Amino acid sequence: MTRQIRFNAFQMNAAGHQSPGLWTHPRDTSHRYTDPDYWIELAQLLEAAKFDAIFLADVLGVYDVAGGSVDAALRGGVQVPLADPLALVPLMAGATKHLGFGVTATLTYEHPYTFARRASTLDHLTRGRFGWNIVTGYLDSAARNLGLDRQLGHDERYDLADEYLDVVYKLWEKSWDDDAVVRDKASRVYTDPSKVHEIRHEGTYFRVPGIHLSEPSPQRTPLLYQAGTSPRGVQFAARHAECTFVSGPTKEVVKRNIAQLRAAVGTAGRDPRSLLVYAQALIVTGATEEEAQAKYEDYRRHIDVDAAIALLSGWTGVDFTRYAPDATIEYIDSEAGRSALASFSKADPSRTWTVRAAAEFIGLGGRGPVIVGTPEQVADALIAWQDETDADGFNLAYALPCESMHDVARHIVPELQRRGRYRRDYEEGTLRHKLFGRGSRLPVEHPGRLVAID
């Protein structure tokens, strides 16, 4: 059977995501991010193009590493101002039937007991189309604004995350039996108390004695997304993730990251193919090669290098304003985002990255490749990336949020469908069922199903 390509739309509830400066483009509409119609229109466009999901990034802090100030981020619209992505889910779900919603929620700063209820609520309201992108955070500014001096160390954040997942698994999977809610009007029993169980969790970071507040949702545990290719991040993904995202400027980097992830999943006792991997990419296309190239050059003229340096500095925890633009980036073991820095230095020894080159590269679509060309050329490139890296699909960044997605829907999806490399319709069912075709629940061998309550 021909392997199909999958798409997610990589968005953020903000005026700027991963193309700093492009908000100045005459055709940009990202300032409409506070308008509900903006998100409804985008969701309907993505569903018509049969995208797996809209994937919403999020941070709880500001990018204040560059120059030790938030000024560059504020001037350049670098992921600030920023609104809550979870609030968008019911809005878009009400306007669609099949599109999935993968939403970033930082576990480091919210108690698992309250988050579990929020996730169950969204899974109910979407009829089982909700997914959680599990992140531990990487901005010290978030920690400071939540009452801490600084964030936990990189690996300790993952230690906390492992226990956090144990808590929410117990709440989602073990607290309520499938038949606990009886709604028996004659006997005046809504829920059978014998079928609802306290989880009695006592751990290093959390103590949660009681029951889950919500009855089981269609998926119980939302579909689990994760990103991060540091050694500790890979270990975490091997245990928990069902879908993961990788970013890298070359096929070699992405191929190596995917191979490491699949090997780790196998070592953890799971089927390596039970993990769907989406590689980040930006597509710039047009009816002709000349049109696509002109559009690409037009976008590049709007890149804000200073804003891109603010973004890169926040990702990595390294203040790149202290270095000359032509200085070579060296791998530095920081407590922020190790994968972000490694993708420009240690992970790709075939290329020398300067501060300016890295800023200009992420200035259009972040840390993935920019694929430019006609629909036929882009389809060729996507198929080559999938075949050579073992990616299952692509997490599509944008230059202009609506225009970039519209171009993919209009030009690329039909070409891939013509070649038999892209779905023509959705299956019925929950997000997990649509992606894996095996029901709505976590697979029986997943740690979330195996966790026990005392």
Contents of the next structure:
Protein chains: 2
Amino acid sequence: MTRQIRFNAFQMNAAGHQSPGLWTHPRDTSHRYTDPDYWIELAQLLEAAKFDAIFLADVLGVYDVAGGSVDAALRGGVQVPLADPLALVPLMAGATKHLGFGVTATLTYEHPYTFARRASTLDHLTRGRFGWNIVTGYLDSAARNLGLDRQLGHDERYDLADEYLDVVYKLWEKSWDDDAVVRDKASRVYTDPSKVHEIRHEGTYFRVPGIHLSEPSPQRTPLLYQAGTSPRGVQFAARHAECTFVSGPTKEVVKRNIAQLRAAVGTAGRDPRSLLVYAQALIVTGATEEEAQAKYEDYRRHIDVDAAIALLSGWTGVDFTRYAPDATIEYIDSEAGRSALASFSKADPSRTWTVRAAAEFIGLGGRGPVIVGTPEQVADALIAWQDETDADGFNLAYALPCESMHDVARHIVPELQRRGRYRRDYEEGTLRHKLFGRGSRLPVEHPGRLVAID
Amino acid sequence: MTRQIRFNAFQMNAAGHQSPGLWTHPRDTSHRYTDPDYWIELAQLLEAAKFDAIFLADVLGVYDVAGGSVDAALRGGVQVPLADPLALVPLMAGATKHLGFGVTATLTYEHPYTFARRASTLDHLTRGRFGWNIVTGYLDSAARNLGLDRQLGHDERYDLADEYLDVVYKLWEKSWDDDAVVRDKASRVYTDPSKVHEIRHEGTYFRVPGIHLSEPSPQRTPLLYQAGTSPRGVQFAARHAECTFVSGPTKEVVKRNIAQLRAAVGTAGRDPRSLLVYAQALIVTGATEEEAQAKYEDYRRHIDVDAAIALLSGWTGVDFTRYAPDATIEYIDSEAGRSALASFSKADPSRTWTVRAAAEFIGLGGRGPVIVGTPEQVADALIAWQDETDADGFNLAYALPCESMHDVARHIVPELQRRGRYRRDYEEGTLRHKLFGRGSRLPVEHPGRLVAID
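Got the form predicted on its own; any chance of the form predicted in complex with another copy of the chain too?
Below: every chain and molecule of the assembly, starting with the one above.
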């Protein structure tokens, strides 16, 4: 069969995600994020369009690097106000049958014992459609509000993350045997105690002696997403991730990233094809090329450069408000700032990258490409991206959260289906089975299956 | 108007709650707790019967006092396996319009900064129907799995709880002004930064410098439930609680408890009537007295005494498996054990209280009365309970989680409505407004409104 293109919807339980300023567009509906009907409608739209999943980003802090305060982020609606993404899962699950849910949860800020139960519960209530995007946290402001002076060092965060995963794997995979819950009314045995095991975990960061509180859910371990990009992050993702995201403005950059990721997965002793890679992209389409282009220009006019600089500053840790918007790399007096701007230049050397240019670039759809055109042109581009980069699919950012997804559902999905590059129906079964076709459980060679309890 | 009787449904996201062994009944459906449709059906039933709320108990540990292991709890399905109650709220909220949600969350095990966002999110997604049952935790097994050797001392837990509430009050009530979110598209201001305030909390247990991440939800502070019974617990409840639960087998005991609670609320500077008190009860009804009595006897035959002893041991911290089931108080060689058995005897001196008798008593519907009879008899009894004890309503335990609620909805609610003692329709508005008729916010004299930020 021809290789299929997969879609994830990249969203956040907040008014602004990755297109700062677009909330000012007359057709924007993103302020409805506090309205349950908004999420039910969106989930049903995505399911009708056979998306793999809705993927919910999260941060537990604020973007307060720009100007040393949260003011620019507040003014520009940059991922604040912000709500808990996990609460959306049961709501959307109740209104859908197949759509998957990939949710970001920062592991440094919740104990694995309580998080394991939260995740098992969501996997039960979604009937096996819950995925966890493992994040180690990148905002100092989050750490400060949780009583720490600053977050752990970068590599130490990953050491803690490895142990955290050991704990939750033990709880999810090893504490309850498949046949532990017997519910034998005659003998009055709900659970056979000989088939439930204390995990007796004693590590550097965590000590968890007991049993998992929840019985095994359909997938046991939720589908694991992770998107580390540093060397230590890639090593972590190669060990644990079943799905990942890459973002780069050009096919060359994305192709190189994907090749590195698959190689790292192989080095970790897993099948390189057992990692599904979604490349970030924003699709802007219309009936004619002119209409699509006009829509793109209209969106671009709503980018808020100050808000985009607040986002860029938060991501990089560099206060870019200290420089003139037209400053090029020579005028940046910090190593981190030069490195951040150089990454844009490296990805696309055809342009001169100023602070403003970088902000405007991420200002529409974040760090991926914007693909503009008729449905035929967009389908051509997506197929070229997949064929040339080896991406399994796309993590679709939005300009306007509902309109962008509607446009893809109405115009792009049918065009890809006509070409045999997009499924017409969901498989039955859990999210993991839908994606890999090998049942609901982690593959036997995955570290989550290999973990042992004493 | 004649005083109205209120109903709460007392449930848990687990197969067994307070009627250990009843899961073996042929008509039991409690194992469906992992099925989303189960909760949707239950929520819709309770809303049709105009219940105030579904109230979800929780523990974060296991009942491992009996026999020094979790085996008896596992075998008997005593609150294990167990899932996260918070995840049920958006699911049930999506299927209802008026029902309230009171959810237990143990504050010693989640940081107030993350919990505050979780609660704001649920209050948004329920359109102001979220209530929080504040619990400080009572199982050592929970503490051990969260990396502590044992839980904090009893009074220190309440000191920490007072500070925890200060932190969340500051986040919910003081961080965002009512008019902070302006969403002015023309001037590109989503939120006015001058109207969002850092809480700068520096205390004994917590340091939270920043702003609340979420914008104000309909109730801001969720409706507050708390049910402390120790002197320090009553003092805490009197300060914070808007709703509380009492459980006692006789009207005399419950009347005394309620009088003490209301007096403590007055001492704390609040209107004693600003606390709604729900008395725990189990209702068993049928078309005739004989039918109701036969149903009651049928339920009683399904009590699992070993499981009930596991529950009793967990609640009291006394391993009652060390004694013969027929042991009376004279044979109990521990102070705590004698005190636990004495509490039954004090509540109802008309019986001889053995370990088995105490276990069988809590084995059907927990520590409240079981009211058995025709709808007319039950209505008479409920009215007498309310009139004599000053309870505002009842926290209804179940024998079988759906059948018991169905019986109340079908038989008892219409009978009380005929007598003018039960509402026929919900008020519009948030949960707090439905209960108190004074708007969505905490009353101005509540400590949550009085808290100040520097």
